[in-house]
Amino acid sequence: MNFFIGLMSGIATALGYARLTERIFSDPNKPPWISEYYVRSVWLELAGLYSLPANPPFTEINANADIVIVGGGLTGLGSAYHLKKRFPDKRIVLLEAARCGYGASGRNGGILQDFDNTLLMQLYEKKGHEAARRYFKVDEQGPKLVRTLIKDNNIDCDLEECGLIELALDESDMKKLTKYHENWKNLGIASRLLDQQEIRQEIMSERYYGGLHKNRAAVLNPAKFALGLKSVLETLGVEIFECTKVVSIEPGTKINVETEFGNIIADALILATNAYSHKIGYFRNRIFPIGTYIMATQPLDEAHMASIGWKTREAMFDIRPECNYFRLTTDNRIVIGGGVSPYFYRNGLSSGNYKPSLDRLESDFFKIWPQLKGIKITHRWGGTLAMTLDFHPTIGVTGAKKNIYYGVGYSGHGVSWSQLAGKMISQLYAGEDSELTRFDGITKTPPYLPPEPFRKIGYHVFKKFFL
């Protein structure tokens, strides 16, 4: 009777506890996840996503596959071309549980980088030039993948070849990127630096101090190249369903897919979900789910634009760790993105509308250009993106059988992390020996998260004494 009482009591302390730390962490702020429908992203309204019909959902029970992909955003659609390229003849099917592109796919800022600079940067200095070196040789290849697919499948994704400019906001940032010039020519990387008045002839702001140049960056419509993909892939076979929630996954030699309608066998598993990964059961102590929020402007006219410079295009982002970055679209639309992004206690995920940051990103808009006050902002979206706690992607292979592959926590350098995901994961399941299958990003687990309220706390003490 007293241990009954006791395990009583016990339960009762611990519901209690669990309601406090939920009452005291969750952002009152945050929109209730219900569903979400629609999102108004000016990648997906651009690339006709809402006028088109969806692929059906998966149905079939106890059907057969090759390869089943969960996720139809850019990791997903870049692994399923790579595998059906190199074995034509495998089934492979691709399960989407809303439309393909439609998360961070097609939310992005669709800026097209070279390499990673903060990585880039922390092995430099850390463990040497050529620990930095070898990370380039792989991180580079990236986008050449992107441009590659673009170019050899003619998919229309508006890709501009622009350069791109890190900005500093004041001397010591200045410092930063000076230093950043410094090791990148010793690493063979051209890059010439901004002096203010250079800057501020640039894009006409007074906000910024000075910045660094590089040739090697463009931007796309995020959303076209993967609707392209997708119409790709299903000209090379890939049986593609959308509407699709899978919702359990039975690893082993053989992998049980379970969908809302139906399930499918398969022998091989790839996961393609990045944050919403612990979803299903994946990463759940590894990878932050991250609120990230863009906004875009009306197109502007020649008044407005002469007004701001910005004549050479490049894209653009400050060297802050919560940074705004924007750049111009075909149209002529300034798309902003950056700033405030929260973390939602227990790996909430973010709705496509979250007011305070999306506040402060108009807020942010209107000092970098006090001069287009007036103008509207037609869009504004958000969602979520998959941080590791050293920002370092992740691509490998898990499971006991080693089946099941995956490539997530890009840290905000998706599109083209995605592809390299694509082909690194294609070489693992070929059981190929290669340079990227050797590299260590491709079988390093991330660091291990904390429980909540650790890992709430953990978050806002590292964004205050660190960021």
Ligand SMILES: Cc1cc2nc3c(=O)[nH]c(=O)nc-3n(C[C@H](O)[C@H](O)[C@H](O)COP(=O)(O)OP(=O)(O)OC[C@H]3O[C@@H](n4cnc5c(N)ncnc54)[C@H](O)[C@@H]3O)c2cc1C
The other form holds:
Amino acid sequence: MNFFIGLMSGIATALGYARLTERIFSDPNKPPWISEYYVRSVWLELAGLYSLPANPPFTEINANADIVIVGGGLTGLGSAYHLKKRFPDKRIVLLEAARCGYGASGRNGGILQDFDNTLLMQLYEKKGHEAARRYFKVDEQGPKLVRTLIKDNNIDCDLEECGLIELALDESDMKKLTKYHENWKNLGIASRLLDQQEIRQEIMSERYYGGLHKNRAAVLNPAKFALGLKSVLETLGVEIFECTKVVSIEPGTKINVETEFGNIIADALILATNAYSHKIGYFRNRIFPIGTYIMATQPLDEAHMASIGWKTREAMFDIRPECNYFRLTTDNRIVIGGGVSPYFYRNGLSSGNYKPSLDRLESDFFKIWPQLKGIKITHRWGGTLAMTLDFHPTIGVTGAKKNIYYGVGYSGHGVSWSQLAGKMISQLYAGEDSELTRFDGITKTPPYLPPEPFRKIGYHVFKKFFL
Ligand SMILES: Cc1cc2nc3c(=O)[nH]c(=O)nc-3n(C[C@H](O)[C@H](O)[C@H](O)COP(=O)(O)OP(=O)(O)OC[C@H]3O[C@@H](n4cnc5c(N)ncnc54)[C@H](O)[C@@H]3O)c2cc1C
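Given the form predicted alone, state the structure of the form predicted in complex with this ligand.
Then the entire complex follows, led off by the chain already shown.
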């Protein structure tokens, strides 16, 4: 009897604890799926997505396709592009739960840049110059690929070649930038250090101590890019279904893909669901979703622009792990993102409207430019991106029949890495032996993540002590 009472109270405590932690550590606005919530993103609005009709959902039963792509973000769209170009006669079907570009791909900062400094520094320190050089040689192809894709297909997505400045907040950040500068020089990347006076002339903010400028970055409207790519694909003959949630995948020589309304049997599947992959059973303990937030101001008039300088219009970010990044739009809004990026309990997804992080971001904005007090923040939104513990993108092929391809976990560099992943996936599918398919700088299986509550606690410890 005592044992029974003990057991029951143990179960009740465990259930209560799980409920409590879930309640404390979740985004209260969080509905279960991306397709079920609304975000007010300036990119989606400028791209016209809110007024464009969605493609009809997939309703066929027992249909067949050569390749099914799950997810209509930049990875799914990029993979479809390279696959269709290479195999024009294959039936390629893309299934998207919400709208193409409605995930991180249409909501991000739109900063197109190569390499992640943290990753590059890690490679330098742990594996030496040659490993860093090899990584960089592949990594730098991503932005080139995006530019070529835009040019070859006349995609109107407000691409602006503006360069980038990494910002120091204090002397110790400046030491890091000086180190980056040296490493970049060794890799043949031109960059220029800016002292306090130079950076304050450039950005007219008292907040920054110095900077490191490189020419190699651009900005674009990511939603226009995604929607432009979608229409290129439709012209090429890729079949795109929206409002179509894949609910299960049965692997095998023939893969059965069940959607809410029908099913399709495919010879190969591309998993392009990034931070949402765990919802259909993939990468549950290998990648973790992070909520990240962003906002846009009203278009600035000449007087406001004059008060902040920024004549050369570079994209900028400071080098803290939870940095602020910002850029201008073609109509002179400031888009600023970053700040507190929460991990929600049990791989929870964010609605994109998580108020604590958005309020903090708004207050950061006015600390950077107090002279802009009074201007309106017209849009506040966010999204979910996927991180790996080693920061490496994860691209490869899985399944007993080796016919499920994936590209996930770009750790915040997905505008370019999604397109590299698309190209890699098309080469893996083709069985090609190439520089990309042989590349060892990506992980096929990212490091294992501990179970809850250690994952949640670990995230905070990791952020505090190791980043
Ligand atoms: C606020 C924010 C700012 C960012 N800023 C930058 C930046 O400036 N530069 C940069 O390089 N990167 C940035 N990133 C990261 C970048 O946006 C992502 O790495 C990239 O968009 C990932 O693309 P994806 O296609 O893999 O994933 P997503 O764009 O998330 O696409 C996944 C798609 O899969 C769909 N899906 C999920 N589950 C299912 C299912 N079961 N059935 C059907 N469809 C499904 C979703 O609806 C979604 O459309 C940012 C991300 C965020 C959120």
